[in-house]
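Take a look at this single chain in structure tokens; it is the form predicted on its own.
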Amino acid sequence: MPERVAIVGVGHSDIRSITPGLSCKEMMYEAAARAYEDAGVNPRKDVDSFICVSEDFWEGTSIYDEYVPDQLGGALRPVHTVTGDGIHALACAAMLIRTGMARVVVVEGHSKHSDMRTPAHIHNFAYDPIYHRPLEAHPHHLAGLEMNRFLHVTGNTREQCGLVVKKNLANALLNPRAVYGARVSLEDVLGAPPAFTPLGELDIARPADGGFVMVVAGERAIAGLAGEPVWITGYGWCTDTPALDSRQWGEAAYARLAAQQAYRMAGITDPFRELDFAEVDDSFSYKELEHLEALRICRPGEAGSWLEEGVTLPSGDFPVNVSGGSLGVGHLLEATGLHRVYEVVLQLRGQAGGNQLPDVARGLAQSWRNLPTTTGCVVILERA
């Protein structure tokens, strides 16, 4: 039978709107850094594996694998790219244990978002190449029209989506890590500019710099390291069609399935009930209802009900994105189901600090790889 496995060191560089003082290097060293000692690893000693969650047109650098080892201590050591979302990699790096190829592996993400003049042209090369890119429209604006046909498929309303920002932002401003948090109100967010309607400038997650590295090791492993560890009970991954012309508008059929995958492997039937709390993609207003509906946690329609009750709220009976989420913390882009994730340890730690739960046992952290994709990860994390 496959071994258990579990994070038993988490680390991250100072998240920042704008980092020119620093290199993805000295960012990622940073991360390990801390990493490292939380786990009590010597990297050239205690690791298998190594694992960077890194996209080459993000970067600017094609094979961006080979810029990693040295800064994580993986020099001439196995290492390789997932070009996906950071929890993507921990997947991987489940995998590579439960298989018996690794006993310890090291997984990194990161984000630079402020190097970069024209992310939206990035963002385009992933459009179809005959049919979309060619419009050269903004990205932000297949948002707008998901977040319309979202709202009139499940009758969850602009309203609803403006106390998600509300929340959010709220729970940021206990998050040491957090960039933007703030108190706003109903009015401030649809008030504000207008984006692509209906989103207004305050429902898109704004970009930050920031690194994250997780040590994942096997059960038989852990006795020798000294990280508490957090056990990674399922995980799931699903990729629908990228194309606009045939995807499933107004659910998140990638989260559905992904999280299927991982309720299966942790034996969840309930997930309201089984789960104490979450940490969802929210790197638009809407879509931290719409990944709430389709995990399960409430029926379709439900959520924004769910969030004028204060079902959602930290105070409630199925606390969302207590950190602050992307709106709050800023999106990381690969690094952002790291970011989950490391959200998710910290609670089941009780090392949240001013935003720490009281006895969360079980939490799950989902991740969706942005537009233009319909790429989505699930990992249930349980404590010891």
Given for the second form:
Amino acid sequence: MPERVAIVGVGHSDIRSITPGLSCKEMMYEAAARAYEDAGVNPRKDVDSFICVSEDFWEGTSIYDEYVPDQLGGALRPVHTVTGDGIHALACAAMLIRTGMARVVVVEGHSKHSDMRTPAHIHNFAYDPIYHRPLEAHPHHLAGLEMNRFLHVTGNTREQCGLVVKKNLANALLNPRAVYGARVSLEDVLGAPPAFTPLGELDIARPADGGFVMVVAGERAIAGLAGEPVWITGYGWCTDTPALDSRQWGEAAYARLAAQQAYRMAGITDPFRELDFAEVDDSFSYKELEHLEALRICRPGEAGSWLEEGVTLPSGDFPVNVSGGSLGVGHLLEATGLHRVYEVVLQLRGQAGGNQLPDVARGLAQSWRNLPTTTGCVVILERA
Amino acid sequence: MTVKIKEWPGTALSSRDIEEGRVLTVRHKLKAEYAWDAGVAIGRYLRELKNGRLVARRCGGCDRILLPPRMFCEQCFVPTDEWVYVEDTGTVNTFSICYVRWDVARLKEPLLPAVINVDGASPGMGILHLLGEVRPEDVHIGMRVRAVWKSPGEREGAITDIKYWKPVQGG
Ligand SMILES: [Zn+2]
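After the form predicted on its own, can we look at the form predicted together with its partner chain?
What follows is the entire complex, opening with the chain shown before.
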């Protein structure tokens, strides 16, 4: 039986649309100092390994991983970077512990989106140079294509996607971490300027700056730490073919398979009954519905009507993105998955303030690596 | 090539074929522009360079004077405590005589990058910069040097506000 692993400390820097006062390193220090305080660890003595997620093009510095040790307390210690979402890094931390390589591991992810002056150009560099970039479309056109096929295949509607925006922006009003909380009507969403039809301007999560740090520990190391453990009982990740001409446009198969791994590890057979709530990727409004169906929390074609019936509202039977999600909080690049985990951890500890759900014991966080990827991660978290 | 086939005539692509568009090529110029926030520590460091001064931060944990300044100590993992001005003199820690520029151009007059331990900062702390007003053969580890600043009107809050570091007489 592999060792049980828990998140024992979490911290973040202030999330803002821009962060002109702080360098990226200073922002990371802020997040790290709070996480270590929360866990009651001294990174210079108690942490065996440090794992970051970053993408050099977002940073504007290649081999960015070489620039991270100082502000995490990781100088002259094992440090490595995963080029993936934050939940990839969290899974790596759990595996380092379960293989006996480490007892306490730190995971870090951040977004300094506001450092980029030409983000769409930089994003475009992720697309195939020979047969895709020459078409000269904005990177978000893939979301328009995907949304159209998803609605066609499942019978969910454009209006139901608009309700996702309305719900998540309203939820964000109660979340002190959220940048984009607002009260909007369905008419506001549908009446927004068309962008990548059927996707409208308000259906797209806006970027934010912020950093997240988490301290992960094995069961044997936990006794000496201050933080209240939230157990990581299952994780999985998956990547579909990148081929734009033959990927599965109507379904997030990567999320389905990532969840399958995580559910198997956590011993979950009926996610709707066995989970209490979820934070799932909503980088674009339709993604929340698509991911809910892929995670088998509801049946294909059911996510939109669930929303209309209030099932996924904070007061419903299965609250989804109570935090406000990426639409309400802001999209945090590689740190987006860690933000979702953070929100689940606070809920399970009963520290979610105005967003707190009653009686929650087990939650799910799911991430997607954004366009043009077909990579998703899932993690299951449980209260002690 | 097998014994039977003595010659294997083929037509290789020439650079002209590419220049004249006879084969498909794709060009993509990345427009990646950034405006990095310097932050509290480096922001102040750069502003002080404009004033012709080098500023450091003192860590109360290890009592080191950190240059360039940073708001946290990487050894103690605590916030640093105060700003400290340090000298614009120092000692060459290591140097290299570079006959090739960044664009691979050959140089007759070599570039002389050096790491300088700055007076007033903790041992081993200082600046990576350039040496000047010195013959390459005279440069040595342990050489005493002083910053040569641009005139106040020319300074812009950049690392290049110091032109180079030159030997101190008798150093
Ligand atoms: Zn110190």
